[in-house]
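This document starts with one chain, in the form predicted alone, laid out as structure tokens.
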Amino acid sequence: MTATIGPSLDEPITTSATFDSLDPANGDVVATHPIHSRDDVDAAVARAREAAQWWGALSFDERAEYLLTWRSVITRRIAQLAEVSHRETGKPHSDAQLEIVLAIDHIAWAAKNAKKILGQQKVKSGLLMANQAAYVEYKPLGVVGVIGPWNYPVFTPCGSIAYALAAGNTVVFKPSEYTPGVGEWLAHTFSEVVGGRPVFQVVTGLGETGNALCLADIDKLAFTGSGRTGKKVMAACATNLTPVIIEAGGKDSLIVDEDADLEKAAEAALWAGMSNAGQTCIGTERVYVHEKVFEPFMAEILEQAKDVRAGSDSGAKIGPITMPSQVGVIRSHVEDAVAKGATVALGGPDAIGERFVQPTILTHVPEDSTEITEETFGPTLAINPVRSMDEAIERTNATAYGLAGAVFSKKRGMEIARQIRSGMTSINSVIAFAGVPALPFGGVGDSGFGRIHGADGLKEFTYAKAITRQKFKPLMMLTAFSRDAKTDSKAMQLITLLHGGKQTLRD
């Protein structure tokens, strides 16, 4: 997954300049946008800081009402937003609409559940502190910066934006330079809902604008993009000790056991590998199939792939490669695999054009090829047979990435899924976890850290506030200089009684 903050974190911001967003299918200019300078970004953050006093002081119910109204606005105008996304990413309208549908559901969940998850809760005080009532609540951080990607320009950033807003923060969002119009649309519609208050703002530009947001007076930054750029983000944010959430790339696998429903497994692998032209961080790039069912699986997926074609016409199932430089990466990975002995089952080097890449399926791909080891981010699948599920798990985990994945198995799905080193796994489906708002979303290793979505995602944009209230005078006054030897003795007797004997889980 790729989002950009620029080739150098030290380059100066360009002022009084603009850039064009282009239609990746034909290179036409979609719109022209400002390159916001460092001063512009700082001014936006200052406005957000002031707006946070109002937004953060609202009750959870009041914020929920605004967010649910915004959800309704997006829902009523879904075709309009899908058209903007289609123009800027090249993805088919139906795919753009599906992404928005998922985002709408997440906005609603965050709005409706923030109070229950983040509001004040009473916790047990324990015997030593029996005279104290204990509470915890989760307070907003203040201003959250979000740097979003171009491949899912609505769903992915809304996983940070909606949850940060529901938690009581204001947001400054820097969308990818490939999809600035989507970001502006989201911020504009939210501004309508809150009467023009700068609760959710957008700054547009190239890498330097993203760098400026990292260095600005924000309280946390949520980034989605490549691991390489994520390291630059962390370095910039470290200047001010600004905490970060990093959602980087993946090299996810789909495992097919010998008892799997091969038709459904092939359908899932094909869609997860080819939809959105393969430009999905949680999509499938590797497939490990039990050798007993490898041949029938291949026959099934190749049969289904006959109807999948890249193009800009209404009959095409996938669109162009949104970021032009990615075409070279895709080509290099496919050529490396073939040069090392992989078999081309569909597509291949000749399927890679200037703007469009036709579906490519390779088999018996060497595990040391870049098609296996590096994120390709294109409509390719590397499908290899394995002798056992233990081998499939071992190969799946033999990567620095750890984002997502899938398992198809009738009997051992949960057993296999729990052994995969990743933040998310679906059993007998693909990317289902992304559509469940209550589940956390994120990875491990080179796929990043921190979580969006769910209770974990709400808490990411808060700090825990602990409060105790004395209910009655303590039986033993331990926190005073008047404490004497007799009190110390009683405390030791009590702690020995509580913890000195053989313990059980019920203690």
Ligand code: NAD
Second form
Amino acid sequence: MTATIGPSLDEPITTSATFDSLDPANGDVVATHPIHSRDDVDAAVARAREAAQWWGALSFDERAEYLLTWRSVITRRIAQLAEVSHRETGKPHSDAQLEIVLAIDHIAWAAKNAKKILGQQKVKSGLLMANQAAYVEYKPLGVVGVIGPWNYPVFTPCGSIAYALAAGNTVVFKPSEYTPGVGEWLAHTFSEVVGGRPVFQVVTGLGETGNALCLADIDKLAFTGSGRTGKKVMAACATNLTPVIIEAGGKDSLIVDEDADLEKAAEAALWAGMSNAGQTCIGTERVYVHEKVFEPFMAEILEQAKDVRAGSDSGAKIGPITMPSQVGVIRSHVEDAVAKGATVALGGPDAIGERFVQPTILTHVPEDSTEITEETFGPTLAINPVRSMDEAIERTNATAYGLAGAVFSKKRGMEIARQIRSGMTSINSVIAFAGVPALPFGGVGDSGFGRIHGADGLKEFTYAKAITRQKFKPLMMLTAFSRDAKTDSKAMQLITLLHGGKQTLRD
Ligand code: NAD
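Alternate state requested, the form predicted together with the named molecule (shown: the form predicted alone):
Every chain and every other molecule in the complex is listed next, the one we just looked at coming first.
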């Protein structure tokens, strides 16, 4: 579909190469974009490093002003950005808009909270160092490379971009080859706000351009995408000991307890499984329902699913599969489940078209089928009954992924949520954590590591700087060759007094 790069990575890539972004609903060309070469990427990073001198030296308040102005620009032009996203991803315009709404809130939070979280703070220096004042502050790393996916082309990269910028870094962003226009829109509007300074730049292209960014003179690389590519990113970044954040895929479950509000649980499972045509990293792919309420839950979700249809017309609630190759993955998972004995409750193999996949619900799906073990990234749900919540937790955790998930329970929500091995869980709702800017976002296991959003997300793009300042002469001079036996003895007395007793935290 796109232009390919001829030369190998050992040779310079031609800057004249281009690729097309396509409308996934019909294959029409949306726009043509440059394939930026390794030289182009290096040049962008060099410009970013120079701009970092200016941006990094601004006060938190000054940077916040720019970021909040950008936030206002995005808000005022939200329909325009949503249209670019709609054309490139195929998602309904209103879904594209909702995604931008969430991103706007994150940009504002990062701008407003960076000073409090990253600015200089005094910490206790302890009795041994009572003559010292102690401080910690979080300094920008310099230039941050961001590589993004196409499924949430605004919300997902902005979780890295806005937090990295608020922390005082400059950013070079390589958007997905499926959504380059969205990436360009974001970088161009930011550029307008900072008078054209290269604080946040975009480079476009395919995997090779992403690889060039990994190998460039950057100080950290924030990657969001598949685990398969994440491994390549880490390997490339290892060349220069460049630290990485990996936000990869998931196989999240939604657990329904016997006392859950079934109507709400079904509504949530349906939306979290089918919205964005199931192409959501923190979407629901598996549902474990207490056997006592399995039948009424199924009746409820199938009733509600009657209104959900994939298409490109205004009545369709979900759009096409953005990446054509994903259709084959979805088909193989559904066929594997059916071949192993799953029951088709809705849709099924016949619901999988060339560009659109109609909502598919399978039940009694064998736990060893790929529909349960691998990320499907399509509008499918595997719904299985369980005898107890312990079994639901055990099955939920029996995956290499660990991104997010949800629990529907009136009494035991918190107890169940805390036992799920994942970075994020919402109780009696879905993906609520993504809309709370103060909460960290990220996974464990094959879902990656590192955090965006919240205080953790700001600190992710900094290094901690510790400073002590001597306030007065020490009572015991320990750090000099003049230290004598008397001082050693005093030090021993003090440490015995402080730590030699049997006191514990409970005393
Ligand atoms: P992908 O891994 O195919 O591509 C992601 C990005 O990596 C693209 O920009 C691509 O051009 C680039 N890339 C490809 N090869 C590269 C290489 N060798 N070196 C450097 N960069 C390279 O993923 P995708 O299909 O765009 O996105 C879907 C995946 O992203 C799903 O697995 C989804 O779960 C995951 N995702 C995760 C999160 C999260 O926050 N955890 C959020 C959104 C999406």
